[in-house]
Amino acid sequence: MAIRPAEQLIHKAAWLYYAHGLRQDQVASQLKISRASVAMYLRKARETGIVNISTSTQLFTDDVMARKLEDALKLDTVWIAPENGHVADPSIDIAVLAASVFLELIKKGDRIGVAWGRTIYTIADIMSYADLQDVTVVQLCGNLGAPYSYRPDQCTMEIARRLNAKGLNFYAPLVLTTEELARGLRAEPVIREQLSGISQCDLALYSVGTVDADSHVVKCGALTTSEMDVLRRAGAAGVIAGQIIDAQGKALDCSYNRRIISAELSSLRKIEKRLVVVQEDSKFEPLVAAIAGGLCTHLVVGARMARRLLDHAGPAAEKIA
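If we take the form predicted in complex with the DNA, what would you give as the structure of this chain on its own?
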């Protein structure tokens, strides 16, 4: 119980304003404070998640293209963010939508797996605060220095913070220099436990990475440009949770994949809702690979990407709708 007058007042103001529909000046006179303070308290209430304002994301699953994509790619639900040039930065649009979808998919008591990357952090950053105490957010892969705040543990923690949930971090590097070491580390009880807990998640949130010189894993130093070149020629098609996958969405058989500490793809597939968010157009092939590998059940993309996916799925799928 909050004895702190501030929190008590904030809650009471929020209650009177949002639940009772009083005006700010009425709240002010009732609480015997100035209206300006009420306005301030209400802002705090919104910021801290004491009140939640959520908008339904139905609109974006409701259109025909989303339906066609669901059918063609056998996905659970697809959300398509419009890219009509009105909004300054279309990628923000996708992230805002993704954040809402993400919040909508969370249920009480859920365990949520979160990967890392620019996309994920953007989502975390714009996500509104919520109050989900019995939710646990777990990190899906080991750590790696990344520019800004895109680090795996930061993504996890930031999302946990926003949700007022428990954050479960991964205290291991993403990639090691030898396979032996990686094997040994995976066998460590702490790590083993974290990894085995992943398949018990109810919801996972990740994006996909490219396998070119611009790839996140290259930029963060996990792989050199030339190593990546080799992998690409060996069939690498994308990156999921730090792991290289081929065009069928299977983990590529390579030394790199054996040297990382990350969620097994089979564990990921056991998670009921696998929410994949893709912002950049360049991530088309990786996304197709991830979908092929059954790593995606819920998808948030922009209109252009949706179009491309539909074209790719072939005219056969087109005419179903």
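The term rigid core refers to the maximal set of C-alpha atoms that superpose within 1.5 Å between the two forms. A quick note: this is a predicted structure, and the numbers were derived from the prediction, not measured. Numbering follows the first chain given and starts at 1. First, how it differs from the form predicted on its own.
- Here A303 does not count as shifted, since its C-alpha moves by less than 2 Å between these two forms after the core is aligned.
- After superposition on the rigid core, the Cα of L42 moves by 2 Å or more between these two forms.
Switching conditions: you have the form predicted in complex with the DNA, so give me the form predicted on its own.
What follows is just the one chain, with no partners and no other molecules.
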């Protein structure tokens, strides 16, 4: 069973101290906690069996793969939902874990940026209610037409409702018909102010999208299948908050990206905690691109995806095996 979000800091402290050989003051500095807290966490790690120090080789009893991924991919924290053969839809376990993680990451007075899609709406739909009236939830990109499910405004407002927080929607479409229209709309004071404020968020929640016929930007009508095929041949690797990214996690130079109303990738990178949640195995390539582009600091995935990421990391993961 995966370690609960509340126990992550204990596990990370033990991993850095025993597996990496850091001193307690170094662990405290890296985790931004006091040295006294490190000592307490190490004691709890031994008492609860998270680490067994009866031999010279420290044996972590749970979630070692998450720590290896953090080391190999330079991520702050990784949570892995264990494989469960007894549920009809294993991806639900990932969403349940992500909802718990998301709530753990929120602090009083935080400003939270939220994207859209099935994964994000599922998290919003199953997360617990919390009374966080001093929290603001901000929509990261423009909106879609009414028939589409899991719209950006729906995801933003449902999360705000669950948190009893203030919700801020974008009163603009995701995609404009021309680049000129998009430039003009981004220059409007209300839209310009909202876009410029995204970098001031403390936490962002989004998933990644594929660049095929099943992509949410295709299903919502923002792009046709043939247009997406052209973009994929031009180097498209994934979708973040409605934007097409290449394999290095950079915005693809294309007309579509110039016609959308969405947070700049540079603004997303300035957000301290960037939580990416991936349910589907088909999103491996987009996820790798997002990580490469510095668009992810915190990650929630299933065990199968975690193993694929470790295999992909190759030598970096082997050094800490």
